[in-house]
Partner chain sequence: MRFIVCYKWTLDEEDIRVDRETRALALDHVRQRISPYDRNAIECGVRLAEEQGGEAVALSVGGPEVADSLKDALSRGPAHAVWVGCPELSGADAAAVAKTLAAAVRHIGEYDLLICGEGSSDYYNQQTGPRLAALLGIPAVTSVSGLTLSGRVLRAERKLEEGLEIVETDLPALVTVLPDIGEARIPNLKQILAAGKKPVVRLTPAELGLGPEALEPRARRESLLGTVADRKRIVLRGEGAVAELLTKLRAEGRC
Amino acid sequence: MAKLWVIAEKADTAVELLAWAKELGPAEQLVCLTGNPAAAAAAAVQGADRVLLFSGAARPEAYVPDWLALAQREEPAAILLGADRRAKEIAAALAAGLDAGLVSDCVQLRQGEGEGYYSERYIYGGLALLGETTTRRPLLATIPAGKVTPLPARAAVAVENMSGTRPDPVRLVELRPQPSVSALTEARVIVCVGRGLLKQEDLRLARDLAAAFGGEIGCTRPIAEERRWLPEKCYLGITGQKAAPELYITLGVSGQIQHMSGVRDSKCIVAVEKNDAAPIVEAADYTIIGDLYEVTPQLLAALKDQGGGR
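Isolated structure of the chain on its own, the form predicted on its own:
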């Protein structure tokens, strides 16, 4: 049996990746490598057989030489990372250093025939699904968040503090909050508006509905880039934010593939749309055929009668 690695800087990413690794079949060890104590603690109780905590650098990228050297010694069969920009940069550096294959944005990953791994990912802007088997070791794969349930908690394994980390050539001067970062990727509920909304002031309907569910408001690209009713951080789609909320409600969204590719992993999609031939009708789990200006107030009234949507 081979070793399987996950590399993560966030606790939720670490435990999700460990669940993915567990599904790849029997392993000699599930190993989590991280520079974040919180991620190490979470991994120690939710799936990892071994947790390696690296310290001394301001950026996780600085640990890549250490991880490369360790991978060359231990020869893991697969290395899984998240799909954010930083993780993808690290994955590319590791793949180049190990002369290994890299599959980005996997939506499926499992044991293939023999010693290979079978993966699936979307191509052509979400129009097609590409499946391929990789036999080259190690396999590196980046996996978007929110696609698997973490393993149940159990007794913690010891966290190994790794010393002798190479000094980081980059010096951290200051940390500043980034106001452009959207909460959509973390939202449990998202209410999304499209061009079916006639006036900017009518955004209050979507905001009220989102507030009733304790969720966030999003939009299609034209609302942000053409009408500029909402900031660009709010639009979802192939070139915008990608999210996988438990509940995704659309108001006046036609459901073109460019938009749906960013929210295709939503657990439940509810559409309010007056055009029964719109693509969103086929994509949604539930559709209310009607004018959003009539339907949304009725939804809000029903939620109020039920004591809110939480």
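Numbering follows the first chain given and starts at 1. Note that the structure is a prediction, hence the values are computed from the model and not measured. Between two forms, the rigid core is defined as the largest C-alpha subset superposing within 1.5 Å. What changes on going to the form predicted in complex with its partner chain:
- Taking the rigid core as fixed, one finds a CA shift for R195 of 2 Å or more between these two forms.
- Shown in the overlay between these two forms, fitted on the rigid core, is a CA shift at A21 smaller than 2 Å.
- Annotation for L299: C-alpha shift of 2 angstroms or more between these two forms, rigid core superposed.
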The other form holds:
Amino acid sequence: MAKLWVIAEKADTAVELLAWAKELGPAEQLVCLTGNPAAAAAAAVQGADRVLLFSGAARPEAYVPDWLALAQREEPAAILLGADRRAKEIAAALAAGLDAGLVSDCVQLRQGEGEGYYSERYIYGGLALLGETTTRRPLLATIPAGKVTPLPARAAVAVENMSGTRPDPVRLVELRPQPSVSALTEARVIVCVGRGLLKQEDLRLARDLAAAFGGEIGCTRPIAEERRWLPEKCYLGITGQKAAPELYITLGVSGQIQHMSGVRDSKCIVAVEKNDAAPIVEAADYTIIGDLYEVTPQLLAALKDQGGGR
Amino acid sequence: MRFIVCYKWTLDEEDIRVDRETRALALDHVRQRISPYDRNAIECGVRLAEEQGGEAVALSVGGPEVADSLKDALSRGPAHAVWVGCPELSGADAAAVAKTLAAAVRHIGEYDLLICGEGSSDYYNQQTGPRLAALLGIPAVTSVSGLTLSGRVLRAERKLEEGLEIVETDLPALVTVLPDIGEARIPNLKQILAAGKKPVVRLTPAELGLGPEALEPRARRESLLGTVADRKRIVLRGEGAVAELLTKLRAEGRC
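Having gone through the form predicted on its own, I am curious about the other one (the form predicted in complex with its partner chain); can you provide its structure?
And the full complex, kicking off with our chain again.
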């Protein structure tokens, strides 16, 4: 029986990754490695056959030498991690140590031919989907959250306490908590502004429209990172927040692939755009060709006349 | 001090066209450019060399096409460039690239800080930097939005999902930097002309002692399909557009 490893710091990541691992090899032994007691406890009831809890380090990155040594001994067939920045660093360091392949931001994973695993991920800013089969084990993958349902709870397995951490060459000075998760992932309607918006004050138009639909406001990367009109947690795209609302409305968004990749799973996309040759026209369900400064007030008036958007 | 900046010569995805029927990608006539994230990395290395004294070295790995990148890279301020090239390195995976970079860094010899972009614009694997650090056995600090050096101590700010992490480590070390690290300069004519005169060292993996097995990919490509948005693509114009849109959205139960 092969071993499938899951490495996670957060409880919800751990249980999601265990569900992925179960799909990958229903009969394999699922092992969860973590530095967080809450994640260990969750894994112990939701899918793990073995839970190893590491302690003594200020940052999970410090466990990499321990995990690497253990992986060399236990030879897991696959190692799954979350797709947050810490996890990506850990995954890459392990992959280098094991001379193994690593699929970053993996969106599809299954048993392939023979010993191989088949994976899919987006490349070229989301323009293309790449399908690959690993040629040797182990396979490592970092997997974004929110794609699978965790396994049902059952009687807990024992949590094994591990020790023996080496000192971290990177010293933690301070962690300033500043959650970057936004309300966008949960929103039913999102109104997104792009470079077509001329002034920061004009965000009011987008806010009013979002309010009329009972939704949230988002933006493209330049609005957050270059103009700094909205916080970074508001920007949607392949390197920013990802969302799949019922209704996605864009105002002055040209529709670059890097942006659209972050919202590709939206149920319906509506664009207000001046330029009828902009890529957004091809990527939207409905495009009103027109000036957002004329169309948005008309939309607001029409929604008000008809008793709001809901 | 010596700052080695790694960069990748990538396809500009804005030039890639997808055939809506076959989902095939048209990759001919696609321009190449230094990955935008790596331009910020080069800027970071050059500024550090100016501040601290010493030099910035540009390092790239890839196929023969990388020759076209050298002048652009050098016009951005590095003192010289090192390019490890062979046809097998065109489109090589992160495992092969990191092994080749590690061999090149060992060949260069002395260094204080390695700087990589946080990911490349084409594959955005976000692996090469931390893999390289692991292979060289030096500390890695990824997702860095700001950094300072005092003596042999690097202090860096990492922008993480849960907040800002401030860490310190001793040189030599490797950082991967976010675009926040500083805007990349646009080279002027003088810098572009000067770039042509800067030295370039060209090496092959074989010269660095890497055999074909080191460059072997860890996965076999099965498919590469353009993503085609399955959308209605209905265009509305003129006076009735807003009313027509709302009628359609209501009919679909969207609002």
